[in-house]
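A single chain comes next, written as structure tokens; it is the form predicted on its own.
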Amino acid sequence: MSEQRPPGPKDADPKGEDADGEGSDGDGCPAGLFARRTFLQGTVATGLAGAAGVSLLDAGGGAHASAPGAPAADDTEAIPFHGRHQAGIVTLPQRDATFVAFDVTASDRKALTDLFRTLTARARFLTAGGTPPRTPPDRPPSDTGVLGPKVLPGELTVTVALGASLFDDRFGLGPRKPVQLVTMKAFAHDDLDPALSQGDLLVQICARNRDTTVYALLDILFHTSGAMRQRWRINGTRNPPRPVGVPRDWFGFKDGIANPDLGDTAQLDQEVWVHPHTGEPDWAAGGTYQVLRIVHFRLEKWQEVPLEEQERIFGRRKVSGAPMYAEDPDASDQLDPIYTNDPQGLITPLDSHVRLANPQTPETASTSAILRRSYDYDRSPDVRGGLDLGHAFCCFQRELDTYVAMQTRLEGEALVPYISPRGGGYFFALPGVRDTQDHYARGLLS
């Protein structure tokens, strides 16, 4: 549903190592960490002692070629966890994702800090990989075994973001709330389901393969039991390019063509990352505002629309993904839309999706730049008994108001009859975890 240029290189933040390895079983995972049955038992005694796993890449940083029966090289690839920014934002989108919103049930500020420490310890281990701790045969196993005897990183990223509701009076965080963070309210044509909206925390888990994503989710749920409760979840996938280039969504259009260059640090600093001394609280520097919108597609109705009209609704050619002025089916989707010679919308309609998202006018320039990182979902059948396929629209931006202004323009788009936004929320993605002494939300809670 949105435009995105081919992304640049993966996040290259340096990978940290465990400071002391205390409590380790020899493969990087603290002994007994999985065996704790409650959050309070499993936090201080286990998750804080260092949980960085052993990288399964070779010493030169590249994956070993796979021998028969050996794991795929891609499964051994680890995306660095430590850095100024969290992974999973400017990281190249992996194939599989799950977005999970939580209500925090921690009893006080100390318990909340313990929760973030545990989340950090688990994410650190899971994204690096390693061997789960061994348990005696007469006791429950220390992990699910979904990934086999060794946890392979599988390009896993875990990205943690905060909802506005976390800054209520429970933990005394109100004065430190990000300036623009608010609860998401319905736009003109939304049909928001409270059971699929909002949350104190949003945990975004992405990986190359589905079993890696599910394993990480089960691990996190296990270790945080008693401190946060799942509110809602949406699973997503990124379809392979058909035939080449940018993937297509369930409408059959190429999804995500115009995006910031992920290799351009200056552009990302301008459009994505929060900076110090800008009105935001100091702890927020290095973070970013995250939007997640769960948008149902009315595919039965869409399939009755002639191709020509579908293209005018989106503002791009369906086969090529090129702008409307390009009639060659092999035209590049990297051609820039040009609206200056089309003020009346005779070529690209004024109410088309891409033109309202970015009208290319001086007045809208500051509210047209966001980093899109979306996934397609399939929750069929829905509660109405029909297909429930759609888009987990995810984007990041330095200012939440940028997205709000863009979506307000889209209230008048021609696509409205064919979509039904049903959930999601606004969140603030935390700054990165710098090293083994750091943890999620440390600046906020200190």
The other form holds:
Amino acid sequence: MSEQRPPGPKDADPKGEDADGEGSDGDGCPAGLFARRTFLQGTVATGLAGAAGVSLLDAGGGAHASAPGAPAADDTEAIPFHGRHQAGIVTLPQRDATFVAFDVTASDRKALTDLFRTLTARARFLTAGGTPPRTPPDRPPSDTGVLGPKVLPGELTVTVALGASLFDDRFGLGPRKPVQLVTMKAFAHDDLDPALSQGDLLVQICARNRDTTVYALLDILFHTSGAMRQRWRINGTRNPPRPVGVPRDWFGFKDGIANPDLGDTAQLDQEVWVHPHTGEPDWAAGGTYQVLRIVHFRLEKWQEVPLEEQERIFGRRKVSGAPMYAEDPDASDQLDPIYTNDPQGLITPLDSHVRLANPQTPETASTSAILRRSYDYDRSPDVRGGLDLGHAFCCFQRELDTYVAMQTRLEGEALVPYISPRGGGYFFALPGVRDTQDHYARGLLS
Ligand code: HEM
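And the form predicted in complex with ligand HEM, for comparison with the form predicted on its own?
Next comes the full complex, this chain leading.
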């Protein structure tokens, strides 16, 4: 690790920082607030919270008015770091995110292990919050100071995933690669930029506020420089409900309606988490496959498309988010899209996005459920001075093949002329860090 990093503890021991405590129940899932959160799943939660003005994470159920000078109530919220699974996957999506892919430059297996130890120590401190070590005025400060004298957790989650390239012959990990983990190949209509694709490691950093995300990223970069180097990065935000329900994407459609129920652990076990004794390496149990796709939206072109055509392209109503058979603008987006009485796609076109993603046929039943956790990006202007808005499309699934089968079906979707996939990659999100003695990828490396 090179010297430009500010002084301060470098190793895995956080004793230098007063890390705030945290809780979890026996099986590693965060207790109390997580259970409550998972109960208040997706659309309902956002609507209820918005309507009632209650912070989702407020175990007491009361609204918090911040006293002048007091930290923003919601910035004190910490999402537990330890658990069987990493946070930032079935965690309700926070408002701000950055996805950073890295090339690992660590020279050998020991240096790689040190990297994961350091990453763990930093993530453990940052997600709990605390007071960075004080340094004398004639010494560089121990942190950037972006969050002030006391680092607040601000709903921060740090989620680490591995790319197929990390399993090449550099660290001797080849035989331990997750079975379905491969380098992402281009699909039809992709226009992948190699500089915006792949990577040995993906670090997903999410938080309530941008400064918390950037603070965490800078801290991680400073403490790991010399062992890994940024390859590409995409920043994203999640829009607030308009007016209720899941956020709308830059096409103006509610995005994230038909997603697995975050409160249904049986469903998540079935569709998201890798289990032991399933043909995957044992160390991978508790992890999940993560896909990141950077998809540019051709908004100038989309603006020309009549509303009814836009709705036929997605297969849902624009204002309500409801299925096509529900024309009432106040119809609920929780209504089930039913295709049994519409075999020719007269109501919901056969080449519409939702019908190709999930055709609801016996043949596609096993490749129709993924957990989407996407963000919207704005990197405008592009090199020609044009708009560059789009999706940092992110999903998690127990089998990468599920995503590949679904994306292959979408190669024929009516949305194709309005999107241009430009980058991303396939990764395996590590199992959770169990406790203060554990670290990222310990099972893999031992
Ligand atoms: C790239 C831009 C994309 C946009 C703007 C987009 C937008 C949407 C919208 C508006 C919906 C309907 C509302 C909902 O249920 O969330 C939807 C549904 C869905 N999308 Fe996408 N999506 C995109 C990419 C993808 C990709 C790459 C996949 C997977 C390969 C995907 C898989 C799904 C699935 C599984 C559903 C739910 C289908 C259902 O069960 O009804 N989407 N998407």
